[in-house]
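Taking the form predicted on its own, here's one chain by itself in structure tokens.
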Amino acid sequence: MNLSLPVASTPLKGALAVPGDKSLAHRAALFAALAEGTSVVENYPDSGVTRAMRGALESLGVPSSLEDGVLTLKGNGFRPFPNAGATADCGNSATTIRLLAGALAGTGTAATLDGSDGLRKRPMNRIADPLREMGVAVETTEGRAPMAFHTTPAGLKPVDYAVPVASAQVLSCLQIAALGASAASRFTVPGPVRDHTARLLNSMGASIRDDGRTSVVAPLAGTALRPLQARLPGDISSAAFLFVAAALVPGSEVTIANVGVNETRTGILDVLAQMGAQIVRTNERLEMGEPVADVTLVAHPLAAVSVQGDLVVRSIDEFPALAVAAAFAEGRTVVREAKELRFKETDRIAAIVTQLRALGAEVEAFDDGFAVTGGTLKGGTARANGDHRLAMSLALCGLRVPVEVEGAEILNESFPSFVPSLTSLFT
């Protein structure tokens, strides 16, 4: 599918909601499978990546139903999954394979985790090595998927482990596995990471102390996780594209209602504010232990910024969209200390640079980031390269200059309603 958005001739205006948070959706389904009883989760998103988790759980013997955005799942408890020896297809979802790896390890389940050709390129030793330290028998394929787990005795060895990368997927994998250890485990991370796993598991009866740098996980030791009765907040990663769209079009004012504003995920809002957009939060509250608010962006002229340090981790998934904002900002925006972008669905640094150059922008690549000179993008044809975030980000350029994105159907992996949501804001 090729996608061309109409150049906006009037400001974007309106208020809308976005589908439930994908990061929380992965965890909600998996933790519901590990709970005792039936969980019901509303506003559950139906996309390629969330189907991957549900499909993998079904392969392992824990099916679920999804009707009108309501997920219903009867948990198996924190014990070996029913379909021991099964192979679970994780699709293209790294979150699915890494979180499930922790669950297989913690419950002592023998199974194999596999996925798409793209997923097979993602590094897995970053979870396999510490799991082996805990006594898990796991084999990778040259450090990648497929990953084969063998039955391990109950009560994994507790560890004191320094996670080498600031990765929520890695930390979450180890936190989940540590629930099945014989004593408390301690994990430290080099920078801030998403704390969704600790928040949600604690709400279900686990005991995880997490201060943003150190996480201490107590074993369940026979304590059952409570089932979920909850509603997912809107996905800030999906809302990001609509916020950037509004920031690109002069005079725009767009509100996203009921969106998650966990501070580990709101780097996109902070960067856009630094660039000159006005960000207003109202109706702030907690749902599922997560901060939620109605967030409004009011467009103002954008100026270049420098992004590095903790802000990189807090906006790691939004850099394709932020690169587009930079392409229409005044000055040269520089992103450094973001080498983790090279290990996403694609090498996102290379993809961002190549595709923005294809549209005429002046872009420089670094080993750990990139720089974009604003006002140089002219338009043309770009390619999504099998990356859902890149597809939507490149499409946003079309709000200012004529742009066609090839292979844009990949956006269905994460935000199938992207186009109708965006076009509903046209005045």
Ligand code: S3P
The other form holds:
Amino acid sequence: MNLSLPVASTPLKGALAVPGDKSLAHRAALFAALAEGTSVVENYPDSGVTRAMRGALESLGVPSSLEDGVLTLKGNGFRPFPNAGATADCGNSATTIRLLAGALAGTGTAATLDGSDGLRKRPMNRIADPLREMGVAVETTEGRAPMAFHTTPAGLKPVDYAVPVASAQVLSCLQIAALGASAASRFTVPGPVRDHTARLLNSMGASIRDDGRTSVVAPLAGTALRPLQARLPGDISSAAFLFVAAALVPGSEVTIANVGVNETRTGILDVLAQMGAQIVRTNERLEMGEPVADVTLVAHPLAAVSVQGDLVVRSIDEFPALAVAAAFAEGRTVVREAKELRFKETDRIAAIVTQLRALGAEVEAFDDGFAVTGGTLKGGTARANGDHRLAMSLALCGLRVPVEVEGAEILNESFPSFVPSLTSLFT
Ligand code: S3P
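Would you generate the structure of this protein in the form predicted together with this ligand, following the form predicted on its own above?
Next comes the full complex, this chain leading.
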């Protein structure tokens, strides 16, 4: 599918909600599968990546239903999955494969995890190495999927492990596995990664002490996880595209209601505010242990910004969209200390630079980031590269100059209602 948005001649205005948060949705389904009893989760998003987790759980013997945004799932408990020996297809979803790996390890389930060609390119030694330290028998395919887990005797070895990359997927995998260890494990991470795993598991009866850099996981040791009765907040990583859209079109004012504003995810709001957009949060509250708010963005002229350090970790999925905001800002935006972007759905540093350059922008790649000079993007045709976030970000350029994005159907992996949501803001 080729996607071409109309150049906006009037401001974007309005208030809307976005689908439920994908990071929380993956965790809710997986932890519900590990709980005793039936979980009911509202505002559950239906997209390629959330189907991947539900499909993989079904192959392992834990089916779920999703009707009118309500997920219902009867848990198997924290014990080996019913379909031992199965191969679970994790589609394009790295969160699915890495978190499920932790669950197979912790419950001692023998099964194989596989996925799409794109997923088979992503690094898995970052989880396989520490899992082996915990005594898990896991084989990768040259450090990638397919990954075969063999039955491990109950009671993994507790570890004290420093995760070398600021990755929530790796930390979460290890935290889940550690629920099945014979004593407490301790993990450290080099940056403030999203902490949804600890928050959600603790709300279900686990004991994970997490201060953002260090987490200590007590084994469940026979304690059952309680089922979930929850409603997911809107996904800030989907809202991000609408915020950037509003920031690009002079005079815009857009509110996204009920969006998750967990501090580990709100880097996008901080960066857009630093660039000059006005961001106002109202109706702030806690839902299922997660901060939620209505967030309004009022457009003002954008200025270049420098992004590095913790702000990179807190905006890790938002760089394709931020690069587009930078392309329409005054000055040269520089992003550094962001090498992890090379290990996403695609090498996002290479993809951002190549595609913005194809649209005429002045861009530079660094080993650990990129720079974009605002005001240089002219328009033309760009490619999504099999990356849902790149597809939506490149399409946003079309609000300012004529742009066509090839391969844009990949956006269905994460935000199938992107186009109708955006066009509902046209005035
Ligand atoms: C996610 C963690 C991040 C993020 C991904 C979702 C999660 O990946 O990019 O979209 O739900 O834990 P890393 O942990 O590899 O940085």
